[in-house]
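The chain below stands alone, shown as structure tokens; this is the form predicted on its own.
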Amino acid sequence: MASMLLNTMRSGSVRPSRAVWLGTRSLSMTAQLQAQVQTKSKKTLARPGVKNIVLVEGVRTPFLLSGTTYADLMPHDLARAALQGLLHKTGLPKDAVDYIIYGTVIQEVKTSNVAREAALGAGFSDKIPAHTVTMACISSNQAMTSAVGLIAAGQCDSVVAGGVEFMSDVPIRHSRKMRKTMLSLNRAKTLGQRLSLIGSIRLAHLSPELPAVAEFSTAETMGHSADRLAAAFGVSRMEQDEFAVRSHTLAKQAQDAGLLQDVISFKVPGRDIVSKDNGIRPSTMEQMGKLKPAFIKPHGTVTAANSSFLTDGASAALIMSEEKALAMGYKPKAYLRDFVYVSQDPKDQLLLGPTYGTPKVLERAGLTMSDIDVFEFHEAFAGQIMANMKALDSDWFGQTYLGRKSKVGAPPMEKFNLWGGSLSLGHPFGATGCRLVTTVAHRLQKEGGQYGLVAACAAGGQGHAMVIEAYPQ
């Protein structure tokens, strides 16, 4: 596929959209931070005989920097953290909830089902069930998605979803060799068996086993396959840097605003109060441009100034259905609406969920693109933002890929991700889908829209897109 992409980008089928990257430039940042959504006279996306959802509240904790101040915690500490803010700031009762389910990508073995440590440390009751669920950088949204369905299905009438991620600490393992040997050590039943397993261990068997950073299926990272997405879509540097700074400028803006309402302060033990993310850097074109390219040497694209970088963090929202919210005399943010998990070749096409499950996901909510008032994109690359949106953008696409007979279409930059993204804020795989569906709903709160839509993509190939309509204020 990324052959044949590249060729017709070098026929002229699929024009790289420079002008609708450049033209944002025309507007200053700060422009675009206070830009307002036009409020349209628009239907509710209710329907008859089905159970309203509502997001009444998300929080996460600040996102930080693996190796920095999290350093010496584990997963469940930044989750319960997560989750006691949540308490805090909603006054819920502990045992008013129904259920608890957690996200999580690499696990921490002692821990393996976060969701119920994390809601026993929080307080909650121990009466309530909890459990884990894992679908890589879209784990928190499979989360808050199953809380969907426990409320929809009437098996639940208030869900706490999240996610955490901690890449300060990750399992190590022994070789498989030095596994099967220390195994065979603890069967073995006389001294002679002992010895003899002892002296096969060679030094190739203390060589330990990280965790994987490559697919499984390709054995490639998700940095060269960003990489080699960019090329294929006509994808410059130059473009990745420009998105990479806005991204950054944004989030610099936002925080200094005050608009990140989600991140709550938490007290590290024996640490300072933590009360903002700090990987949020604002930088120039001349400093971004020194940087050398992280993957595919020398020639790449992707470098770490416009990836997502490793971090620490934890999210938790509270799902309730309308009935169930009002009675507890709570105001909902926004309604939860439809949603869709799309899955695809995990090798050209592995970045690509948000082209795959915005047209499938706007199709189900019988919506336009024109229709959304505010988009929220995962940026695990700059790369990997810009080809999703040439893709959206192409007609060759549509009709070769999405079985459609013209382009989806790209979503304005004017709308795009205002409040910075993973590139600035952070990415803690388990916890970033939290934090998109919250800063959706508050991006429509302060803009004024009714809709918004969360697109990610995931490792494996797949993706996940969400509707969201704004709760009448």
Given for the second form:
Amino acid sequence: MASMLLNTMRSGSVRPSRAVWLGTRSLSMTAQLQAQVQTKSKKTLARPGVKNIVLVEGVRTPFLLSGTTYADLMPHDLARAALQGLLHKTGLPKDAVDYIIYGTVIQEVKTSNVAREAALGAGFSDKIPAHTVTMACISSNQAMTSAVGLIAAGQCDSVVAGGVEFMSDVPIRHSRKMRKTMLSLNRAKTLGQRLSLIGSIRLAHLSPELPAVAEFSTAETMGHSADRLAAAFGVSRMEQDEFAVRSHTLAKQAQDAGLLQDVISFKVPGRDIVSKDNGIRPSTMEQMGKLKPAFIKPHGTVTAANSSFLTDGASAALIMSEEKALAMGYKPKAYLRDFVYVSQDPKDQLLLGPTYGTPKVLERAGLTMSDIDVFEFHEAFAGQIMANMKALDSDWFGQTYLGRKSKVGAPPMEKFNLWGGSLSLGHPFGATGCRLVTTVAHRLQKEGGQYGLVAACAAGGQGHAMVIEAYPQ
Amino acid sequence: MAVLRAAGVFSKFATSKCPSFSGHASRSLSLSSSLAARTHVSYELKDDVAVIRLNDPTAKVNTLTWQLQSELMAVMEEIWANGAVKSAVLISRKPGNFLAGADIKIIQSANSSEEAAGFSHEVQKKLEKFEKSPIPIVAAIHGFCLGGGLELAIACQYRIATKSKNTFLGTPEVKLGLLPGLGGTQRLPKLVGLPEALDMMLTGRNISADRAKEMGLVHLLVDPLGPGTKPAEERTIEYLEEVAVGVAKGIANKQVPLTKEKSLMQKLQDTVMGLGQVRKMIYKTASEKVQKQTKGLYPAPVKIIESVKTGLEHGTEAGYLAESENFGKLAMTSEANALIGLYHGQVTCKKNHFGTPKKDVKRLAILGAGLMGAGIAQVSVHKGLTAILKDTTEESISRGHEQVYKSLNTKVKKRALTSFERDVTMSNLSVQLDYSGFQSADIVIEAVSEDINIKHKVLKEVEAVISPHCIFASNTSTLPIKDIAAASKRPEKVIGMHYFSPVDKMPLLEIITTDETSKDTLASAVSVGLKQGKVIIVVRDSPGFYANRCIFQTMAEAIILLQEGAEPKKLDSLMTSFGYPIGPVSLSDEVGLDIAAHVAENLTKAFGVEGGHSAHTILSDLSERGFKGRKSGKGIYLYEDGTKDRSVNPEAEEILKKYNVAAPPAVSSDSDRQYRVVSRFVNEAVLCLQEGILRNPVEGDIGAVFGCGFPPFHGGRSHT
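What would the structure be for the form predicted in complex with the partner chain, rather than the form predicted on its own?
And the full complex, kicking off with our chain again.
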């Protein structure tokens, strides 16, 4: 779960010089990529006897700052919008999938199996079973890999996987004592019993319980942990602010250039049509520098502006066996290849999932860092990304914690999160995983690379990484 | 009580080196000589901040040795003379400690109270320079900062501490019979207020970083970091330094205020404390409390209050003088001498003198889930060992599980543990009715009934399932280990581990070896005890071993005194006023008269009866009538729920009357009676030493104080 930060004002626009600089950077990159394709460790990750599983399509609702246009909806409404968007974009018959899986983190108690409610509401056949998974910020990654598992095991041919998060409304509970009294009241038989129960209520019992913003095992908030992590790796405030500005700048460019094809338009009941993410706000380093640390005061480095913000949004992806996709006349976007889940110390390495996942999945796939053309890492905090970069680039860390002879090596920035990331596009916890995978597929198509890598961290000290291979165009 | 370091004073050895020079001359002399090779204190400039690093290369912890002091002062003079330096940071390069105080041995080397007072006075002067420093000095604290270390830190202008679990601040001098003699009694009350300062100095307790922040003892906390591109501890110290340098710059630029805007509550408190009458009340309350708790047996707390009072009521100068004079006086007391001896003894008894065990002991299995068994399980899992707790009935294992859970949960309520840590700790405990899992145990500790047949039965059962390397330890309190080992196929693997009840509170572990016990078995048992956080004495097998043998003699004398017509209550108060934490009559009731009778029976057989009826006869008589002590509601006293005032059980008195003997007039005064009880103990301890049951006098001291409640201020003598 990412920063439980309230959105802060981020205004200002891209400085032209910066945009030009970035532009030239991406140009030179393309040339570089072309050269690299020739020297891949493997031409393809297809293995004899192993089913090819493909991403047919991936969509998402615009990601909005919580408390904005989506404020009056419910989580399944957002998920429904994503599912309908997927149906619309693929022309998929409403009974043509075998299974639906959704990921979510903060559950609305009325729709705890939000996958089922959303599927019914989106008009999918009521004969299609649906379940909901939760694994913090990698919940929709888990939904997707569950789908991959079902297809690989021959149980299904076609699965819809997605994720949803709705932070505009979260379950706020009565205190435990109050709940106990209320439940006892239900069982009280006589008026006397009821009155004595009511009489036992104290003012303190009325104070509500907000959803935990902290790691349950350590009671530490994620922002606090991110600040400590950044400090542990010696990531400066400047580096974090620069990375955050980069994310917003690149996101703005991508949005303006129409690269974010996964975003569908969504007519919100009683409101206008929403068709753009609303959290992208490139600002200057001066503006970034003005913010005070949000968690560790006064000497911390993580601020509201270099953290991801609370977001509402949903995503959906259609995953099929290659055979089935081709039989249904689809042109797949990418192959979903090897993936790993990792987990580590939830206190001091809470957000290092990408560092643990990246070398592991590369090894599994038989690839090296230089084989990867497109990197999409989940940006929970700028400090978390920079810490992961430094961990990957450290011999000591590689030897001490990854059991390697030397460092893994950090992903080159010219291949990294080029269309923005969670810091700028937004981070609806349960929905981000699908966005990452879909973005890799789209970037591979656009940039002409062969392999892409998704990596993400998650609460509980967990992480995920997946290799995605371009579908021959 | 891991580290008790006293207030820092430098050794007389150092001063006597240059006796003919004046203070100033000797300082500049040592400065020039130490310039060539500065080994304990170094500094570097980070912009306009001088970062001073303490690191005693000859020890694990930094202490205010003469060498460190003189280098520190030399460095400070250089820094103060350098106009380009605008602020300073004082930090330790040791991973687990800032400054632990002074080496106690230095205090012990003073020959007169004037000499000791002189040391205190001179270091006071040095710390005054820190207080009056022209540039702000930030003390950056990671790990423990105790005694003289704390006094140095509070002489600085600003304090930053890491929130590490190992960061502690405190003034433990009182535990050594001393007082904070480097200005601590003067600065602390001004910093944290009179009540808090007295509490800190009179209890000597360790203050966590969080608490220190709340009290105003430190200004800022820094979170400990995890590993980055270097180990966690190393990076945490670096980070602490980075933050401290930033703060130091801020103070120099007037961006960071040295004093916080006081809250209304604090202003109110200050006003109240400003009233002489109120302070008088506080001194009075503190003195009364001290008197009640120490029964006037410990001089240090009184002197602490006196020094604080002098400073607050008659000005700083008088305060510092009172502090150093009182320090000098205390340093020469037999109490300080004994307590310091105990401290050294305790350090010795927290080491494994028998080598590294061939196989690291990680898995315990405990037989018997009673108070003792569950207590042993608790201290084991709490320290990261895994334990199986086995008993024969569901009720008993359920009760044992609950005992462990409750004690951990109490720690959660006191915030010493998170609920998560409690759960993880509990996951290392398995309660069960069968022997499954015993095959992977490294040690089995039995805490079953004190019946040799039962012991033999479980020993045989256990030996049928355990692996060859596994040790069998008995937690018997009186049965000879060699008798238990007689049923063993491998007597070299049998050893005694005598814990004291309640296991989680009593620090002592008495380990008993037979002639056949192998050295590796002993080394393993000691390593287990150390992991459990115990202070360990190793004794030779014999009836009652050491602790119970001596306690038995004390009890036997107490019973004779009761026979002679001593009032139980009077006898108890005589002994508590001698310095025992609990009187012998109450102790018998707490232990259980039936158990005491059982012990007495075994030991009477071994040692015979001294005078009149044996203690065994009387104790059995009492317990057979159902007077088994607190657990049965009636012992020699009556125990009623809800009342703390206990009255003497008239029926027990009746029984005692049956055994009445005439009190010999020559040895029946109060003081005679005290010494009759105490000397039985001491005589027996000396016999144990003579018979080779004790390995050395130090362990005798430690066993007496930590296992038998022998008065600590008398207790550390044999070592000094």
